[in-house]
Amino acid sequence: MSAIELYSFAACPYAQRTHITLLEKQLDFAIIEIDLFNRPDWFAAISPYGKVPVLRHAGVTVHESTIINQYLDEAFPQPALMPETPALRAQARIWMDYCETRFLPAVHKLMSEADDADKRIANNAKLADVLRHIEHEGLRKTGAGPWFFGPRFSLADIQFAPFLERFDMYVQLAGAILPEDCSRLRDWMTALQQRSSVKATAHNIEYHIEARRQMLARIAIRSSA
């Protein structure tokens, strides 16, 4: 058995974050797939919220992708996935938090209300504002690229990566728009697509659309039951 175990679900973007981090650290690990719609009984003893990812290492169990990834960066310092100085590390955490508190809520609202034409317009406008904030207050100020903090790939990049991978799905299903003035964001997305750790964990748009369809269908069955 591997010294590191990642409890995952193939379609989960949060689990993908930790998969990317483990690959970046070049660690040996085992992936245990969990069907989130048919969880085995024993999983409740491992994941207090019944969610993935969960990481088990050296007798320690850690959950929540952001916390897992910071744990891995501290437990395995090389290669470092946070900037060098306390000030820059604080900035990285600010943008990781922005992903959770601003970017993802805007994405989730857009996708959950995609069938409502009026709400779609307003939600796309909100997401565009969020993307412009990432572009002008983040990427253009934190470094020359290709990554969020210049030439060093970091946990800030990993925080956004699975959701930027899915951006074409947001476009196709909900009409999402990447604003014209977001050139650095566009370059960042291209660089992410070419990063070996991201490519190794990525799926195409057809996979993501089908995974979403299955998720919604299973939620509907559960709700009707």
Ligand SMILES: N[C@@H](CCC(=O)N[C@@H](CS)C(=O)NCC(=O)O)C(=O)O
Contents of the next structure:
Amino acid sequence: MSAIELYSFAACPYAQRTHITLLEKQLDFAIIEIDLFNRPDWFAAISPYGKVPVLRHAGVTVHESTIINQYLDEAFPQPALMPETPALRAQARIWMDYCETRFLPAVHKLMSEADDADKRIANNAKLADVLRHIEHEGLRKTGAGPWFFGPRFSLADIQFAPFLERFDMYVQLAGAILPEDCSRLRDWMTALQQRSSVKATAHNIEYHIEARRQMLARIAIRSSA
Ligand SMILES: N[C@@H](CCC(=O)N[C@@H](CS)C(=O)NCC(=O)O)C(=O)O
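In place of the form predicted on its own, the structure of the form predicted in complex with this ligand is requested.
After this comes the whole thing, all chains and molecules, with the earlier chain placed first.
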């Protein structure tokens, strides 16, 4: 048995965040795949919300990807995945929170209402506003890149990476737009795609579209049962 266990689901972007973090830390770990539509009975005992990812290490069980990743950064300090100063660490946490509370809700609304033409226009406008905010209030103020906090790759990069990887799917299925003036964001996305830890966990657009199709089909079966 490995000293670190990641309870995961292959297509889950949140579990991917933790997978990237484990690779960045160059740790030995085991991935235990959970079928989210047929969870083993024991899973409830380690996952209070019934979700992946969950991490187990040295008698500690942690859930929620943002918290797991911060746990890993503290438990295994090298290489550090948070900026150097308390002020910059606070900034990193603010942008990680922005991902959860602004960026992801805009993405989820766009995707879940993609078939409604009127809502799609408004939802795309909202997502474009969020992307411009990341560009002008975040990326352009933190430095020249390539990462969110300049030369140092951090948990803020990891927070967004799996969702930016899926951006082509948002374009294809819901007409998402990356605004013209988001050049630093575009460069950041390219740098993320080339990062070896991100690459090692990445899938192509066909995989993401098929995973989404299967997930929606299984949700439909579950709710009609
Ligand atoms: N806020 C959580 C979200 C995790 C999440 O939504 N995971 C999904 C899979 S991608 C899940 O386990 N869903 C199962 C369910 O909601 O029943 C995190 O950051 O870890």
